[in-house]
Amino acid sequence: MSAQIAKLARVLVLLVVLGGLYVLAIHKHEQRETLRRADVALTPGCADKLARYGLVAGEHYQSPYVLAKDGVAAKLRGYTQPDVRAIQRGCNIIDDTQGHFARDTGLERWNSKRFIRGSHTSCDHCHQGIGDKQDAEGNRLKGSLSLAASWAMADMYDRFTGLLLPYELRQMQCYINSSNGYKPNISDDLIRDVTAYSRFLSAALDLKIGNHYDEQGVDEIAASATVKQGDDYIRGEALYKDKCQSCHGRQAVGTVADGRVIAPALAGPNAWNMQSRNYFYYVSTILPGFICRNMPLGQENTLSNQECRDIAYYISNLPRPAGDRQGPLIALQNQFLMAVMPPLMRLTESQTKDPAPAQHAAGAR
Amino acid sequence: MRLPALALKDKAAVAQYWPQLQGHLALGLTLALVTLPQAVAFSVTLAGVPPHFGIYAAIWGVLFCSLLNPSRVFHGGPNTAMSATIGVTLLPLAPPFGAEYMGYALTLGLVAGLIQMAFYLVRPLGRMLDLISEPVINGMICGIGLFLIFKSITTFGGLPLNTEVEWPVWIAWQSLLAVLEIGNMQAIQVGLITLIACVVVQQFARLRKWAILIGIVAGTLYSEYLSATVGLENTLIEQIGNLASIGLVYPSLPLFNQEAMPDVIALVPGAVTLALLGLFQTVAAMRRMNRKVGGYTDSRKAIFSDAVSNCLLPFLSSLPTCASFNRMWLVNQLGIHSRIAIASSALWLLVLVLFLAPLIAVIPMPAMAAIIMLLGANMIQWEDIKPHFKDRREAVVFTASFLAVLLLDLFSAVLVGSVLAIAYSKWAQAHPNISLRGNVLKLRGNLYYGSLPVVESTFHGAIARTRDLIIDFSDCYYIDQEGIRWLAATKTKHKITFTDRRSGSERRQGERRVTGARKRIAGRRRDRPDRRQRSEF
């Protein structure tokens, strides 16, 4: 008898887990729901950009950007209310991924950061300029990781793996190549509204759909495009510290000042990791090329082809989170290099001469 | 004409057993029903290849095993495990419904059987399968019967499936989240009627080995209903899809060609725990089944039925084939114990979806998610558990190979399950009972290496105090030569005196033994013959 009752009592239980899971769904569903249609509060960098390609709802959509530049622009097929929201929610999310200027951090970027560990990374950090970097006459850049033009550039072969990506698919990989994260789900708001984003920004640039444009990717370094020296550790370190350590601080973990990071980590806990593409020894070309055409910031073009693989090198060499299908032994040793390392470091560089500034020193995390 | 030749020789002989024979038809009936919705789940949602690969696993699978295999209540067939060994092995070398994945499929699956073959030439590996313990088994099992729950709540919330493979559980918390955030509401729906009606059935008895299929029937009616209201293009509700093309036969050859070698390589150690693990299945699926029927099948012999049908299966578009615990069960269940009704399950299958496909192809995907999860629960028996947490040892072999399945791969589930449990052994092996009662030190376990240090350690102990040793060997089963030199060397050192209360004989029986059980029934039967000398081992 008593068997019986705890039979039922078993049911009973896994009938109501069931039910409030549901319920859970109904709500979360509807919250979801109600974010889609609410207005969107735009981060000022989004504000001035969408302001400066003249994005309204409406009947038609001509770009003021072509038409400054060739004094006209095609009428094209315009936006309504709800492609508006989508489009600003994607810029919003590229250029603000951990929500800092959110009222709700979570929700309102479509919990960005859940797909992301750290407290650093955010897409505008490579793909600069809120994926459309311009120089100050509006001339787009090479190498500058475009995401109008990655767009226009629908389907691409992925020259790893050899599948046949769409942008929703490179947009979801670069979660994990970029940064230390998860894939979102393809059917996410995240992916859905970022690629409304990079379709307008294609929009508004005039790029024709199908075509390659300079601007996208990172225009890489492979060593034959160097001094052929090597790549070199010693060199590399000295390079990082004379350029780089200002901002990114020592071991190159980052500078954070009142929660807002003010140079994103390189190295650490909170960086990309090593099953990331960023990462020198899975693909050398892509972070030498990255630092050649964006950093150090204010000066970019300064540096060498050589003297971005030496860096990138010294960069790839300190300790970082293992990706996740090298299993937990080596995410376990990682873990433990990256918190022994720094301190490790000061205390041996305090022995000798100190090269940085003290400034720095507090800044760095 | 289903029936074999032996009863179709004699007319009246068919018409004398025609009742019986009834009997095992409705039980192939039952057992091709119930095998037929595991087949689909298994290749689309576990395997990562198209339905017809579980169903002539399911057919061809099944039929070999009930010819090779003399247990009468074995059933082959497509397997969980195996097939969830199949996706996680091949996710990350190809996309999954590919051609070239499929290749790789029946390459894993030829792979596998060659070693399952090795096994059956090889004695002494065969033997080894039977060291595996139950801890490292069960614990593997409940993590397999996890990592199903885990891995099905994609497809049950109605979303595509992330194709990288991460680590299950990271897996599992996202995608979870994302089923309650963007799922398909009517998805889910159809999941959760499938799953609720199944539960509900399973709670009474008679009704039980009905619940998956009555489960699959409400998903489906609920999933019919809503295309015809809403309409299929707006739910957007997965459906296994046309089956029609499946024929009698489907041959297909294994990829093997230059360009494919590396990957094929990489693939060998997903093939050693594909075999291994329908191994393992099958002796102990069969070992279990045949103790609770009262029958006895050399494990040899199911071993070589396995590895036959496994190398024969890659060229039929198959699954590879191993015993199937809950469908053994239900064969147990219902009383007929007939290797003809199991070899009829497999026919009835085969007529099944060369007629009823269209009836299959509307099946909802979440509703076979929903049935997956459930056979990933029922994988998880407390009962089996419980005793593993009355000993230490075995608590932390069976935590270790559960964790190292939900963490680190199925293989090496099995390596560091089975190193533990074999450390385990040595490490009681190394430490012989030593008892000192006056006089006489008796020597409880064997004398070798391993164990020599801590008897030196106590029999010093003992000198130093002690005149006239006495050593007791009465209960020590195994002296190695390191232990006989040690002896000699400290007689000629001390004055000790050894002493065994067996006679001669016995002693010499003894040493011919390698473990310490083995002597004690011996011992107890000093007055019979011994037995175990005219068995076949």
Second form
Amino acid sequence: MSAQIAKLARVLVLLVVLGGLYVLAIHKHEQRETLRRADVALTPGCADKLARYGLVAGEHYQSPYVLAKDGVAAKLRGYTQPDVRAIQRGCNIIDDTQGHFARDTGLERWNSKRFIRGSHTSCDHCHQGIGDKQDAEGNRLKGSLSLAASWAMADMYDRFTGLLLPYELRQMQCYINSSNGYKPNISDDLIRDVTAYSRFLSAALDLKIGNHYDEQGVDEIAASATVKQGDDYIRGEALYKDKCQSCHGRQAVGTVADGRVIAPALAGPNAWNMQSRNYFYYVSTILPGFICRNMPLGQENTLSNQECRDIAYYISNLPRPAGDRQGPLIALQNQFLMAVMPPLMRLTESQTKDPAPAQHAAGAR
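Form predicted together with its partner chain done, so how does the form predicted on its own look?
Excluded here are partners and other molecules; the one chain stands alone.
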């Protein structure tokens, strides 16, 4: 009799636990639906961009960008209010990945911080211009990693996995390969909203599905595209100090002011990891291509192919988090270097600066 009571008690406990999980799932679902229906407070950048592209709910959509460029714009299928809100949230995610603005407004669900290690990574650091970088005349730029052009390619062959990956799966890879983070669930609102925003950009720019555009991806630079002097750490360090240090810092750990990232980390715990496609030793062509096409800000396309490869080579020799394939010993070594090197470099920097004030003081006496 006591055995039957114990068995019944176990069954009741299991039912209570399962019932609790069901109630929690219903509660989370209702929370998500509430956020989906809520008006979206746009970041300043997204408010400007979506207004410029004329995003409003309606039966038809005509792109002001295409109208200004070509003098005529086709009437496309319009957007419902839920569509508009999804596009707005997607824009906010690209512009405010770490969720600073989201926290200020109490809408944490905007940001993708929960999928990213470190405090610097933002989608907009690579996909500049909030996803569609243009020059002052509104011309789209080659190798600028446009989200619109990426969406237009739809299912794209991925040479790293050997698979045709839909846009949603390529997004999921970004969190591991470019953000030193975790892969979101494909059904997460984050994936859906960024997809909605990217698809809207392709319509606003009049990109045709299946076409390849120059702004899609990075204009990669192989060693064969240089003067074949080899990738040089010393040249890269000198170039970094001249071209990059003023923004990214002497130790390449980024620049932060008032809690906001001014320039992201290129090394250290907040940078991409050793399994990222930005890592020179994993793929030696992508980071140089990005540097040449997008850096320094305001001086794009001023560096030679050789200079871009040298800078990328130097950056990738600085300590950074290990990736999935490096193993615990490499991870421990890099964690040690990331902890020890910054204070040592600050110490040597202060020592080199000390003599100058002393000399001035002696001269004053």
